[in-house]
Each structure stands twice: as C-alpha cells, then as structure tokens.
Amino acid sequence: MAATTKPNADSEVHKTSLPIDLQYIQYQHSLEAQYLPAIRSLISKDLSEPYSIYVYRYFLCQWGHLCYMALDPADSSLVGVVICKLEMHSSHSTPTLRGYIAMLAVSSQYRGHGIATKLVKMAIDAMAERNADEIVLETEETNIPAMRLYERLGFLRSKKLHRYYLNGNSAYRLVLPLKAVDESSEGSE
C-alpha cells in the first residue's frame, strides 16, 4: 500500500483560494454512495498502486472508524482522505496491536496547508485511543514531502523495501511506536 500524496507544482498556484475552515469528518458506511467514488478517484491520481473497489471496501467496511475525510464546506467535495486499519500483529515475540496507514491523499490544489498532517493526526489519535502499540506505513523513498510529514510526526524509518511497488520504486517502512516496550514484564506473568 502507498500511504501518501505526491508533490505537485500546481499546488502553489491555489494557496490563496482555499476555504479557511475545511470540514473534517470520520468516514461512515452511510457515506459510501456519496464519497467512495471520490475517494477512489483522489487516491488513484496520486498513489502508485491500482486498487480495486474491494480493497477500499476491505478497509472502509471494517475500519471506517479509523478513516477520515477533509471536505470543502462550500460544496462538501472531498479534499483529502486517510484510510487505516488496526489489528493484532504477531511478528514480535509479544503480539502487538498494530495500526496501519494504508492510503493518504490530498487534492493537489489543497496541498501545503496542513491537511494531510491533520488527517494523519486524527488517525493516530483514533488508533491510540483504541490502545494501538504502534502504527506503520510504507511510502516511496522518492516521496520527500511524505517522508518529512511522517518523520515530523515521530515516525521512524525501520526498513527499506526494494522494488516494493508495482512501478518498480522502492519504499521505506515507517513506524510510530505508541508504547514503550517494558522488557522487564515480557517474560513474567
């Protein structure tokens, strides 16, 4: 999965014409007919991977409570979206509750205004409230704005994934630890 938007030179042109207060809402199943086509369109413009409707529904039906949208209040059009999940992960010696940021996209004319940062913070807060131990994602190594965004929020590079995407680009796996590992309690009951 790709987890970020790509920079666009056109985004500088539109900075002065943005609405002052976007509306940020949690995705709800009742909004699928209204927003799923826009979500798919926005994400397909920017991310490296082509996703079927089933991938979107996999995330949105099970973890809609962890997905957020930014809307233009003038016409309720979709400006940005973050799609996440949260589930047990057993690759560590002690299983962890791992959050995952699968997709993040912001319309090119709205970039550079903190929308992606706000969406990611909302997702992090929602996963932390549900007791997540960590949050992970992958992003293309060439996507410098995305790397900066995530690293500014505390994510750390944990692994380079060579030729990870279908387009042949490599990625970094980034991890945000939410809980300190208490090594003294790992072996005790």
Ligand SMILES: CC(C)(COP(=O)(O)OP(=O)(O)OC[C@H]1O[C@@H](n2cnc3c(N)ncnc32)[C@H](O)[C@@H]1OP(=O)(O)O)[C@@H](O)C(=O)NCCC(=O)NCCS
Second form
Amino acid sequence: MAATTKPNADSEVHKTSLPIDLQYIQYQHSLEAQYLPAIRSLISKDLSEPYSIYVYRYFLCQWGHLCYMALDPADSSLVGVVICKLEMHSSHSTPTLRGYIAMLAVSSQYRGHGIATKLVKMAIDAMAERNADEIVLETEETNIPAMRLYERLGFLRSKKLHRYYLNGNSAYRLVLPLKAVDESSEGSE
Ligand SMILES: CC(C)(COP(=O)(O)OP(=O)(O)OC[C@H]1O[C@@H](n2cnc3c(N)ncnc32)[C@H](O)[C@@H]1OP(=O)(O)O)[C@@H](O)C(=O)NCCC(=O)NCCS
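Based on the form predicted on its own presented above, generate the structure block for the form predicted together with this ligand.
All chains and molecules follow, beginning with the one already shown.
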C-alpha cells in the first residue's frame, strides 16, 4: 500500500519551530471518533489512491496496538501517523510472521524533524516485541523522503513493482529482516 504521492502534493518541507515535545501515543479504539477523521484527512492529503473508511478500520480495529500517532500537545491535534499490521505469511517455504507498514504521513509543516522516523521506530519495536520475522512495505520509487527514511532505518530493496500504482508509477518493496536466517537449517526437514 502506501499509495503514491499526488503529483501536485505539497512536497516541500516547511519547517516551523516544533513544540518542545510532541506526544507519541498508541492508537486505541476509544480514540476513533476523535482521530479517525484526522487520520484519513492527513493520509489522503498526500496519497493519490483514496482508501475507504473500511480500509482504515481494517487496520485500526485489528492492529491498533501497532499504530502510533504524534500529537501537538497544545491542542492534541494530529501531526503524524503510522498504520501497520502483523500476520502470518505462508508463501515462503517457512511461514514467517510478517509486519507490514501500510500508511505513514506527517503533516507538511512538521516534516524534517524526525517525527516519521520516531513513529516508524515505535512501530518496528512493537512488531519486534511481538516476534515479527520481518517488516515489509511498498513505497513509490520516486518518493525520496520515504525511501531515505526507510533505508536509513535498515530497510532493503527487495523487489521493484512495475506500474504498481493506479497512476502507472512503480514502487519498491522494502524489507527489514528482524531475525538472522539460519541457513544451516534451511531444507534440513
Ligand atoms: C515521508 C514522510 C512521512 C517523512 O516524514 P518526516 O517526519 O519529515 O520524516 P523525518 O523527519 O523522520 O525524516 C526526514 C528528514 O528529517 C531528518 N531528521 C531526522 N530526525 C531529525 C531531527 N530530530 N531534527 C531534524 N531533522 C531530523 C532526517 O535526517 C531526514 O532527512 P533526510 O532524509 O533528508 O536525511 C513525509 O514526508 C510525508 O508525510 N510524506 C507524504 C506521505 C508519504 O509519502 N508517506 C510515505 C509513503 S510510504
């Protein structure tokens, strides 16, 4: 997922002074009425492929504990969000517990301060604590800020997905392996 950025999206980083400390909180169902409209609005602002409310609920209702929000403490408004899931994936010879980062966005005025990095690290830690073998995601090949952010955090390019998005743009699938592969046990059973 992580649909492509709109061609006319506000891609410039407009730096403002940050509040001293943003609040970083885990999503929970009781926050839906307060934050789901803001989450949808923040994500749909920059992504060209609109997701229905069911897509958001699919992730947030099942894996809210893997979703994190950055809030401005002045008014509790949403500044950034990461939305993930964690499931068994059985297309490999050995089934893997695969984390997936589905959506990530930070409000344009707040970009370039490490907010997305912090949100993604929190999501990685939460998935690692739940024993994930790997974390994957897709991002548009031309989305330089996202590619840099993920590669800085150790994600590797595993596959190029040609014309992956509705607008014809291609994506990279990125993967963060969380466990060393024990090659000696491969194929031994
Ligand atoms: C991609 C996106 C989420 C990045 O958000 P962000 O909060 O600006 O990301 P970060 O601040 O963590 O990282 C961006 C830069 O800030 C720098 N940075 C990190 N910590 C910092 C800090 N404490 N202070 C200042 N700058 C910092 C990073 O070095 C990075 O710079 P570089 O990549 O040029 O080296 C944001 O641009 C966005 O919402 N884009 C639209 C939606 C989108 O494309 N989502 C991803 C789809 S996969």
